[in-house]
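Here you get one chain, nothing else, as structure tokens; it is the form predicted alone.
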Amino acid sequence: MLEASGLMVFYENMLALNNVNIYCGENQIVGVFGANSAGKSTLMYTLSGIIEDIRKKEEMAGGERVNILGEIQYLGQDITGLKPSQRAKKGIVLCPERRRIFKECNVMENLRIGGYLASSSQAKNTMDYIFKTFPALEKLKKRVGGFLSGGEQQMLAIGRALMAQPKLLLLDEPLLGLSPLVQAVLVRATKEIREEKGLSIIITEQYARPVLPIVDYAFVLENGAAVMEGDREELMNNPDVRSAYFGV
């Protein structure tokens, strides 16, 4: 499906990505764990394509140089040199971290602004699942994005993803500041999607405790590079992941 190898991202001089190689195969829900600053938002943005919009904004207002290096493979395809709209057209399809839904439009309306991609049958059966898997949507239909909790604007954030009609979809933190029972809604329905949908998905969090049962492979980020990955079980039986990702 996905095959990174070799990413470095420089912002000035500071090092964001160091040599990181990734992959996600079809199907596979692959976690990137790693504290703050690891590199985990530089890594999805990079992935997306939105790395190279920051970098020619900077250039336009004179700030600082992004430089990056390194390949992209996606279904057996270089795509490093893409734009995102590109990349999104092909079925890569990032759900931000912090949600950055449009707080000034309705539930519908987020929904409708994320399905352009979508023919008007896809967005029909798409809007439908989604409201089947967060039901509490189905409710607040007409309420503005700002009104919504942490929670459900969560909800809305994937399921505007979602409409995009992603083949893989890049979920940034999504458990960032949510209580521990909405977390588990979202981890839950995240396992369903990839499992109904039949999508692949990367998804990045600080700490591995939530979503660790549900991923198939996970990297672990430190100052920018990948220091450790393997499996669920690899990982869970790591002391050192343990202590640094479970608390534990």
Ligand code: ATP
Given for the second form:
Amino acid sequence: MLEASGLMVFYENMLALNNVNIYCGENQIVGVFGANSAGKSTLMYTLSGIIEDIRKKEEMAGGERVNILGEIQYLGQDITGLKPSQRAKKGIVLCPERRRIFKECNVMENLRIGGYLASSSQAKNTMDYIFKTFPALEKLKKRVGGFLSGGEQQMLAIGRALMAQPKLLLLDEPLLGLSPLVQAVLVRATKEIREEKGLSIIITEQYARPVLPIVDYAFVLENGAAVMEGDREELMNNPDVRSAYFGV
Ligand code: ATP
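Rather than the form predicted alone that you just supplied, could I have the structure of the form predicted in complex with this ligand?
Then the entire complex follows, led off by the chain already shown.
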């Protein structure tokens, strides 16, 4: 489904991604684990194309130079030169770190904004699906985003991404700062969404423990480089991964 090779991103002279090769198969969940500043968000920006917007913005503001190298193949096509909006139309949808919902808009408005690419029947079906997956959100349809709890905001952020009809959903640290109970709800929902919607999902997290049980395959990023990769069992049994990302 997606294969990225030789990805390198420099922020001025700082190397944020160092020759990363990553792939995600059809209907797979692929994990990307790494500490703070390992390059997880930069990787998600690069796959979704948003890094190109960051580069242009920096260039216009006369700020640091952002350089991007590498190649991304998606559904048998080279999408390296495509804008984020073109990638979104092809089904690559980013659910960004720290949720980034529209805080002044209510739940329904946030979902409708996410569904601007969808037909009205797709939007309606997806909304029904979101409320079935996250019943807590259904009771909060009219509440503004800023008054939702962290967990509810994350459910809304995932819902908004689903409204864009993804084929490949990029979840950037969806569990960040949430309680173990809410994390468990979100992990279960992620697995269900993959099964019921037939999506592929790339999920980044600092800690592997909560998500490793649902991934098919995972990569470990350190200082911008993919230093380890393997399927779930390989990584679960790897002593380095256990000590660094499980705290055992
Ligand atoms: P976190 O868990 O803290 O979000 P991360 O793994 O997502 O970390 P990135 O946000 O991709 O890591 O950052 C990778 C490196 O690139 C960090 O050293 C960060 O400071 C740097 N960086 C990220 N964005 C920019 C930017 N716009 N300009 C300069 N440096 C940046």
